[in-house]
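The chain below stands alone, shown as C-alpha cells; this is the form predicted alone.
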Amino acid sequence: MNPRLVVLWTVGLLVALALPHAVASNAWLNFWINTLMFAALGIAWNVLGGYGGQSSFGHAVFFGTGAYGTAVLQIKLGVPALLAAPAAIGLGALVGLFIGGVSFRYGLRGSYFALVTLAFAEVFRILVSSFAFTGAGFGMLIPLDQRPINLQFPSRFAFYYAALALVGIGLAASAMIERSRFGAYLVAIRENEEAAKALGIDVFRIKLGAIVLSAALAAAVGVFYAQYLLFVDAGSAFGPAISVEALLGPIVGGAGTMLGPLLGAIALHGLGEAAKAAMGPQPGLNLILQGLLLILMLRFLPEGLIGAIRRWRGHA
C-alpha cells in the first residue's frame, strides 16, 4: 500500500478513536453514533447498489430483520443479546438469499428490482404489526440489563466504539470487494449485464453473493439500533425512512467507493445538526434539507463528493 495512504489511515483511525474524548456533551457523542450506524447502513447498500448497480428501495427489510430478530430472541426466548446477534446477521442474510432468489432468477433488476425491495420491506413492517409474537402494533421494549453479554453498556462511549467497529467491518469488506475477482465481476455486471454474461461470468450467483452480503451487513446494524435503544418498533424498523438513509449516504458521498457512504452520512447529519443549531428543532426539516440535497448532487455532482474530490484533484 501507498505510504502515504497508511499514513491517512492511520491518522483518521486516531481521530475516530479519540474523537469521543473530544466532545464536549451526551448530545455529540449521540450524534457520532447516530452518524457511524447509518452510515455503516450505507455501505451496506454501497455492496450491493453501488458496486453492483442494483439499486435497493428496501434495505430496511435487512435492517428490520436484524432490529427484531434479536429483540425476539431476547424477549420472547430469553436469549443473551451476545447469542441472539449472530442469529439476527444469519437470518438477515438469509432474507437476502430469499429476495435475491426469487428477484434474480426471474431476472428482475433496474427500477423492477427497486419496487420488489420496496415491496418486501412493506410486506415485513405489515407482518410484524400484525402478531403478538413481535409486539403487533406496539413493538418491542428490550429490558435493562447493562451486562456485556446482553450488549448493553452503562457508557455511551461502548456504543460508539461498537459503531465504529461496524464502519471498520464495512471498510474491510468494500476493500476487499474491490481487490477481489468477485468484486471485479460484480463491477462488471454493474456496467454491462449482458457483457458480463457473454465473457462467462456467473451473474446470478455474483449477484446473490452481493445480496447476501449487503444483507447480512445491514441486519449488524438492526442488531446495534435495537440494543442501543432498547426499542423497536416496525415503522421505525421496516419503514421507508431506514430505505431512504441507506441510500442517501452513498449517493451523496459516492456510490461504488469505499469511502463515499461514510463522507455522505457526515456531510447529511452534519447539515441537518447544523440547520438545527441555526433554525430550530423544525419538524421535516431534516427531510427537506436531504432531499435538496441529494437533487443538487445528482444535477451537478453525479459522481458524488468523492467524485468531486478526485475532480479537483485531478486540476490541482
Partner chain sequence: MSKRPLATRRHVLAAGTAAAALMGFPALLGAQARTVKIGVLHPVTGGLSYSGIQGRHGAQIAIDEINAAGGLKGLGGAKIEPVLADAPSGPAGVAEVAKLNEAGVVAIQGPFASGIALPTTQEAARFGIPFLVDVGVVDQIVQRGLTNTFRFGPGFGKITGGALDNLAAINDAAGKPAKTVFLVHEDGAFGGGMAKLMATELPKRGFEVVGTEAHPTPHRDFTNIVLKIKSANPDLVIPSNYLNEFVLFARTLRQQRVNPKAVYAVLGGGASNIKFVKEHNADAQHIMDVNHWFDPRKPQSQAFQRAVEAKGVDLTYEVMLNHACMHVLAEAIDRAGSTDRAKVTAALAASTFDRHIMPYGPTKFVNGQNEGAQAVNTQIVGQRIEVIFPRAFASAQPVFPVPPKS
Given for the second form:
Amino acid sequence: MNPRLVVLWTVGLLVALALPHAVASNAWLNFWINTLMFAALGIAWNVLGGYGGQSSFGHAVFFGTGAYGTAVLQIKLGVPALLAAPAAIGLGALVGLFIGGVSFRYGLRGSYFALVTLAFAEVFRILVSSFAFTGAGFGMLIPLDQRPINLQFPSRFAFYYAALALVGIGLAASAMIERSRFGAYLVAIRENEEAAKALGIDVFRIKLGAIVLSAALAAAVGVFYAQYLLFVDAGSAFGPAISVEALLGPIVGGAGTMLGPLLGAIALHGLGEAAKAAMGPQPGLNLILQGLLLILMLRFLPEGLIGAIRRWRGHA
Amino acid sequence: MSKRPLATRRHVLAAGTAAAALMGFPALLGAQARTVKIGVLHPVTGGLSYSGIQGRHGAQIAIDEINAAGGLKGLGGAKIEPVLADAPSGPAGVAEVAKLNEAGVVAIQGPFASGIALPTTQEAARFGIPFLVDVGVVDQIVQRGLTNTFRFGPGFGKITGGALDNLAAINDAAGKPAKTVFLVHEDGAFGGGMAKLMATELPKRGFEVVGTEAHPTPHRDFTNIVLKIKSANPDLVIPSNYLNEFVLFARTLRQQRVNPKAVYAVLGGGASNIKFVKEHNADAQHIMDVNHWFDPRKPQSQAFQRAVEAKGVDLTYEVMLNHACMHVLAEAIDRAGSTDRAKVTAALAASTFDRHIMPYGPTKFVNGQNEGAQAVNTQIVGQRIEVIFPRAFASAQPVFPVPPKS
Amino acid sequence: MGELGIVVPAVLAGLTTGAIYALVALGLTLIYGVLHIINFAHGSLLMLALYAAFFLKTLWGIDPYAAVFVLGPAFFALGYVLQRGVIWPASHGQDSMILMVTLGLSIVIDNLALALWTSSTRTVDLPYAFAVIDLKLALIPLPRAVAFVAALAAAGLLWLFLARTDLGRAIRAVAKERLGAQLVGIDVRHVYAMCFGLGTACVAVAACLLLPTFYVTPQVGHAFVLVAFTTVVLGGMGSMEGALIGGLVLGVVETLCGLFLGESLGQIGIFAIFILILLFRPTGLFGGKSA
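Let's see the other form, the form predicted in complex with the partner chain, since the form predicted alone is already up.
Next comes the full complex, and the chain you just saw is listed first.
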C-alpha cells in the first residue's frame, strides 16, 4: 500500500470513529447507524452483484434469514444472542448456497437471476408469516434485556460501532476480493462468462462462492437489524424494500468498486434527510424529491459516484 | 466486543446528556411560556398512510381546539405546537423518535400500527419521553414494563371479549337465531391474534365456528373465501381486516348472493367508515362492527364533528382516538404544570381525565393500559352509522337478524 | 369440507382474475420482451390509470369502459414521452440503469398520487357492478366477464399488430437482435418508445376494466406487479399468447392454492411456479430463445 493511501485510510478510520461524537445528538447517531447498516447491506450485495455481475433483486432473503434466524433461536429455542448471531449468519450462508446452487446450476443470468431471487424472497416472506414458529403475522419481539451476552447495549454508541465493524468487515472482504485470484475470476465471469469458461475457470463454483459470501454478509446485517430494533416482522425483513435498499446504494455509488456502496448509502440517506428537511411534513413530497434526485443522478452521474470522482480526478 | 469501550461510551453519553441539559434546557424553559411541543408520529406515507394521515388530522383538530381555548393554563397559556413525523416502518419510526427528542417534544402520540408502536415506544423510553399509543391493539405493547408507554384505546383482548358478550346479548334478545359462525381475518398481527382468541371464546358462548379463513393484505380477490362461506352457510360472518379488503369482501358477498343473518365485523376496516357507507350504501346496509368509536352524546362531540366536517376529513376511528389522545396529553401536561418529561409521565399515570369524545369514563392507566377503554358496537342503518351497544348511549336498536337483501 | 362443489365456480373466478393479470402482463411483456428490462414503474402506471379512470367517471361521468378509448391513447402518449424523455436519457441505454430509472419513476409517481389525492380508498359504484351471469354452477359478475373477453381481444389485436404491421415486425426485429436491426436502418429509440407507449396503453386498458370491481389507492399497483412479472416469465417474454395463457393459468393456480392451502399460504403457489419455470424452462411456455 502506498503511503498516501495509508494516510487516507487512517484519516478515514479516525473520522468514522469520531463521527458519532461530532454532534451530541441522538438523531445524528441514529442517522449514521441506519446509513452504515444499509451501507453494509449494499457492500454485501456488491460482492455478488458488483464484482460478480449477478444482480440480485432479492437480497432481503438473506437479510431476513439473518434477522429471523437470530430472533427465532433466541425466542423459541432460548439460545443466547451471542451464539444465535453466528448461527443465523451461517443459516444465511446456507440459504445463499441453496439459491445459488439451483439458479447457477440451471444457468440463470441477468434479469432471470434477478427475478428468481425476488421470488425466493417472497416465498420466505410468505412462509415466515404463515407459521406460528416464526411468529406468523405478528412477527418476533426479542425481550428487552440489555446484557452483552444478549447483544443488547444500553448505549446507542455500541450499535454505531457494531455497524461500523460490519462495514469494516465488508470492506475488508471487498479488498480481499479485489486482490485475490477468486476475485479476478469473479470479475472475468462478469465481463464474459463464456470466455471465462473457455479459460478453464470453474464458473459455477466461483459464482457459488460469491453468493455464499454475499449472503453471509447480508445475514450479518439482518442480525444487527434484529438486535437493534428487537422486533422483526415478515414485511420489514423479507419485503422488497430491503432488496431495493441493498442494490440502490451500490448502483448509485458505483457497482463493483470497494467504496461505491458506502458512498452510495451515505449519498442516498443524506439526500433523503435533506429532502425531508426541504419539503416539510406534507406526506409524500420528500419522497417525490428523492425519486427525482435519483433519476437526475442516474442521468448525470452514470458511472456512479466513484466513477464521477475518478473522472473528476482524471480531469484535474 | 470488549467491555471497556462500552463503559467509555456510556460515560460519554452521560456527559453528552449533561451537556445537553446544561445548554438545551434553559432554552426550553425560556420558550415554555409560548409553546409546548408534542410529537405526532404516524405512518403518513406507504401502505398504512390512510390511517396515519387520518390520525394526524385528529391530533391537529384537538390542538386547534386547545389553542383556541387559551392554550395550557397550567403553563401560563402556552400553545401546543405539533411536531409532525412520518413513521412508515419500524426503523424509520425509531429514527424519527430521536429527532422528536431533539426537537424537544414533551410527549409523543401515535403511531397507529402495532408493528410500529413496539420499536418506537421502546426508543422513546430511552429518552424518557412519555408515549401515548393511539390504536395499536396488540397487547404486548403495554406488557413489556416500559414506564413511558401508555395506551389510550383498548387492546384486542378487551375488544374481543366485549364483542362476544355483546354478540351473545344481541343474539339472545332476538331469540338465538344464530348458532354458526365463519371467521375471515387478515393474516397480520391484529387479524391473526383476534381470530385465535375468537376461535377459543366463541364456543364458550354457544356458537359453533364452521370455518376460518385468513387472507393477506393486500388481497386481490375474495371469491374463494366467499364461495367457502356460501358452502358452509353460516348464520354469522365475522371479518377482521383493513379498509380496502373489507370493501372488496363486502362487495364480493353481494356479487355471490351470500346473505348471512348478520355480518358482525370486529375491527372491520370499512364497517365504521362513513365513506364506505356513502359510496356503497347497498353493500354496507346493516353491517355491524365492533370498533373504536366516539360517544356522539358527549358535549365535546358536537364541536369535534363540526371540525371534522369543516376539514373535509372522513369520520373514522383514527381521527377520534387521536383527537382524544391529544386532549389526554394536554390535560396531563397542564396538570403537571411543567414540560419536564418525568413529571408529565407521572401526571399521565395519574390521569382521571374524562372530557374527551370517547365512551370510556375517567381515564385510568394500569401498567400503561387505559382500563376504562372499550370498543363499541355500531351498525350501518340507512346513511348513518348508529351506535347499538353499550345501551347507555346507543342511538338505535340493533337490526338483527338483518332483513334479506333483494 | 364441501370444497369439491366450489371448485368449478372457483376455477371460473380464477380465470376471470387471470384475465386481469393477462391484461396487465400484456403491456409488461411488450416492454420486457423488447427492452429486456424490469420495468418497475409498471404498477405505478397501472395505479395512475386507475385514478384517471376514476376521475373521468366521478368528474365527467364517463363510464370506465368508454374511458378505454380516451385513456388508451393518452397513456400511449405518456409512455412514449416517458421512454423518450426520461428513461432513455437517464439510463444511457443500459439495462441495469433502466431498472433504476423506472424505480425512481415509480417512487415519484406513487408519492405524487399520495400528495395529490391522499391515500383515501376510492371506488366507483356502477349500475352493472353487481349484475351477474348465472351459469347455474357459478355466478360470474358481469364486469369480470367483460374483462375476460377484453383480455382475449386485446391479446389477439396485439398479436395481429406484431405479426402483420411494419412497426410490429420492427419491434420483433429489435427484440431479437438490437444491433442488426439498427444496421438495417430501424430507428431503435423510436421502436423502444413505441413499445413503452403500447405497453403503457395496455396498462390503461387493464385499469379501465379493473376499476368496476376494484379500488384505487396510491399503493394499489404493488398488488399486481409481481404477478405481472410471473405472468410474463410463464408465458415467455414478448409473447402475447403467452401472456394471455400465462395470466389465465396463474389466476387458476392462485385460486386453487388459495382454496386448498388457505389464502395466505396459497400465495406461495404463484411464486413456486415462477421459480420452477425460471429454473426449468426460462423461455416460458411460448418463448423463443433465452436471453
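Numbering follows the first chain given and starts at 1. Think of the rigid core as the biggest set of C-alphas that the two forms share within 1.5 Å after superposition. From a predicted model like this one, the values you see are computed outputs, not experimental measurements.
Taking the rigid core as fixed, one finds a CA shift for residue 13 smaller than 2 Å between the two forms. Once the rigid core is overlaid between the two forms, residue 308 does not reach a Cα shift of 2 Å, moving by less than that. Relative to the superposed core, residue 270 shifts its CA atom by less than 2 Å between the two forms.
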